[in-house]
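Next up is one chain by itself, shown in structure tokens, the form predicted alone.
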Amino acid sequence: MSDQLTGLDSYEEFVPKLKQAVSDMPEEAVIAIVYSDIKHFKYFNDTYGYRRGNRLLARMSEMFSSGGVGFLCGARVVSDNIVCARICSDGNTAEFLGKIKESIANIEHVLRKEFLCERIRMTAGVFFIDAQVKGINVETAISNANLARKQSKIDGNDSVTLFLPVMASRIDSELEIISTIEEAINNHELEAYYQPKIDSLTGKIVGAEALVRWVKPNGTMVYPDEFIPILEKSRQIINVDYFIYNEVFAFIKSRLDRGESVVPVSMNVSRQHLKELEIIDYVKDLCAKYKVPTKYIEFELTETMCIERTERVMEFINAFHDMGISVSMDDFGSGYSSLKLLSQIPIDVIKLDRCFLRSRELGDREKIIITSIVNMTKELKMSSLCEGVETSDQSSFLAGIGCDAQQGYFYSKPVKLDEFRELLAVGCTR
């Protein structure tokens, strides 16, 4: 029985049709399994209603079956997940993939125009069945196309992704992280750690950076480089960021209420925030909820984000400056457009990337470069902070050239909240 909403086959009908098509295909032909969905379809339903969402699915399915190259059969698997088979008689897979991408881009364009919604985006995975893999189980082929779709969703760069064998094992581990992070937040497995920022001249704590740590119930630590890069490819990183923001605001509020000393705390901003800037309203709500003076709040943008999304970054910075919130540029000097950025973006704090201190003993060239950057920040009325400080000599050099603040293991690693409270009680780390 066909799917009543889309008019496509049911999955149970699609599988035998695909098997037959593969059995009958000519030696030189190739069949593409295209598994697709609509990005954030749930949000479309929530915003415009299920009736309009159903119309969107029906229209998309109609275009799949009537447009594009070599359509054989298609089915709605579940919700907005649609799989179809297309055939190319000459076996030119590179050209075939290009036509599939073009077809999906055209469907996106038509849907955005007809439904008056610029946020409509599609994700698709493609698996090719040719003479070499003709004997493959067709449900495995469908699964491979679905894996490629999931990889496309994780990468977030290209709307159409071709299946590669390495995806099978990588996808499983990445999706496990993406699918379990919300539960980890609810179970209080995530924690905010704080790394002090030290005044170069006085050695006193003048701020901190809030960083996320994930500790599972069995005590196993999931290190940031294991899950942050994966989550940064999806909207799940936003939930993690919001968790940390809320923790920081609550921490500052608790100290203010007790009459304890307070230092500004900086928080990292994922590139996902720059897509829609929902973060601005979220932070406004936090300010209203906790009544925290914005002079204690700072947000960090990476140099790469500033390079890639300069105009959006400007919107972000202006909005937070209007609220009295400072913005710093993290990892400064790790890219190739650093100096040009400083002439365009009104940053408050420059954080020199740890790459400048890669050598525990600084050479003359490194010293000249670091000194020049620190002097330049002073001329631009910006504050300077150097990350990755690990030795007394490095610290003394930075203090000598007038670098405002320092951060690194020489002073303190990122520590749990209770330990950071103890450091604040004495005002320094050494």
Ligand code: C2E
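Note that the rigid core is defined as the largest set of C-alphas that superpose within 1.5 Å between two forms. Residue numbers count along the first chain shown, from 1. These numbers come from a predicted model, not from an experiment. Compared with the form predicted in complex with this ligand:
Core-superposed comparison between the two forms: CA of Ala124 displaced by 2 Å or more. Relative to the superposed core, Phe115 undergoes a Cα shift of 2 Å or more between the two forms. Relative to the superposed core, Ser61 undergoes a C-alpha shift of no less than 2 Å between the two forms.
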Given for the second form:
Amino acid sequence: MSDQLTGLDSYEEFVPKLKQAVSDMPEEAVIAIVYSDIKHFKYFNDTYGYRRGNRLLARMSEMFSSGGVGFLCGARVVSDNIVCARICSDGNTAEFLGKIKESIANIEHVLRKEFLCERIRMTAGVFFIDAQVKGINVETAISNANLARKQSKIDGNDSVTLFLPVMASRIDSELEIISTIEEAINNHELEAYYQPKIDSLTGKIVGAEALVRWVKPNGTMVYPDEFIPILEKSRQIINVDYFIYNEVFAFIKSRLDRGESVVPVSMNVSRQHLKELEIIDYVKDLCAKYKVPTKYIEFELTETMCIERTERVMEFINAFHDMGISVSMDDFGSGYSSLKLLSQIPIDVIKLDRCFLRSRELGDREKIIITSIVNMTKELKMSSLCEGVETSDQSSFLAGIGCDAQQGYFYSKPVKLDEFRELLAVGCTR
Ligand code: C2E
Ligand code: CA
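What does the same protein look like in the form predicted in complex with this ligand, given that the last one was the form predicted alone?
Expanding to the full complex; the earlier chain stays at the top.
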């Protein structure tokens, strides 16, 4: 049955039609599979209502099938995902791609005008079936176009992206990470590393941040940047975070039990946690289970999370504060920092992003900006920590302007637990 809303085929009808079109395709022709969606469609629905959202989809589909070049068939796959096939009889793919881009730009333009919404943007991925790949499974071809669409979203710089084989391998490695992480947790392949935080004035270790590492059975280390962003797309990241939280609580408890010195340890909170309040009960349970005083526990929420989900973040902070846990704003200055936000959110620590120290020698402008932020945190009764300190000059400058604490390779890279224990025994890193 065809899709009632858009009048296009269903996916089940589309696949055999496409197969037929490919087998009937003349030698010199090329078929383009164009897989598209509307950026921020959820925003549109939430703001203008589903009825208007539906009309937008119907209108977009209508233009897909009537306008543009060489339309063969089209379907709505799910939600706002629309796929269509177009034929170019002379096989000039460069020109054809140009026409597809033009046609999509035109659809966007019309939709923006008709629906009085400047935010309407489309994303599309394109896969070409020519004589050389005529034998391809059409569903693979559709999924390649979809991969290109996803890449288009990641890159964010071009609304229409042509499929490249590297995209498939990238997605393969993503899938491998997604399918092996649970096993990795169960096999104890994940490990918490600790990066000391240093008091600017005394040079003593006053805390640490726990950072996850994945050490594969063959000894290769996978850094969080390679797997966290992938796992963050689903709830899988929550298992990773909880694993690290357990490690940290167990570590602090072991030191307390042995009568050893303890410093507060901060843990990262992934944006997935914002969907529910579950983490709060989880942390309460951890405190009860390990009997760790909450003054040793700190959570880091990124600046972007604070901006995008201010209300939810406030709920978290209030709940953490009620438990006696402090909260820091991570990566401050890396996004669109909103100074107003700082006056609204009762954060305890501002962690200045390491982008401020990108150049090893600080320029005058950078110095002014860092100094102003540090002064502002003081006035707001928050404490300040600068990340990514790599040189002695940077460290002295930060101490000079009264930045409370520092974290960075100048003092120590994130280290394994045993090494961190050794550092704690000495009390400082240099
Ligand atoms: P982040 O929270 O901003 O963590 C700081 C990152 O900066 C760490 O990278 C750390 O190794 C690196 N770093 C520290 N000092 C320096 C320096 O002086 N120079 C340079 N160039 N880099 C420095 P890492 O460990 O690779 O972690 C990357 C990101 O992955 C973290 O950024 C955090 O967002 C995320 N992450 C790490 N562990 C976890 C976790 O357990 N859960 C969640 N949700 N995210 C995590
Ligand atoms: Ca962090």
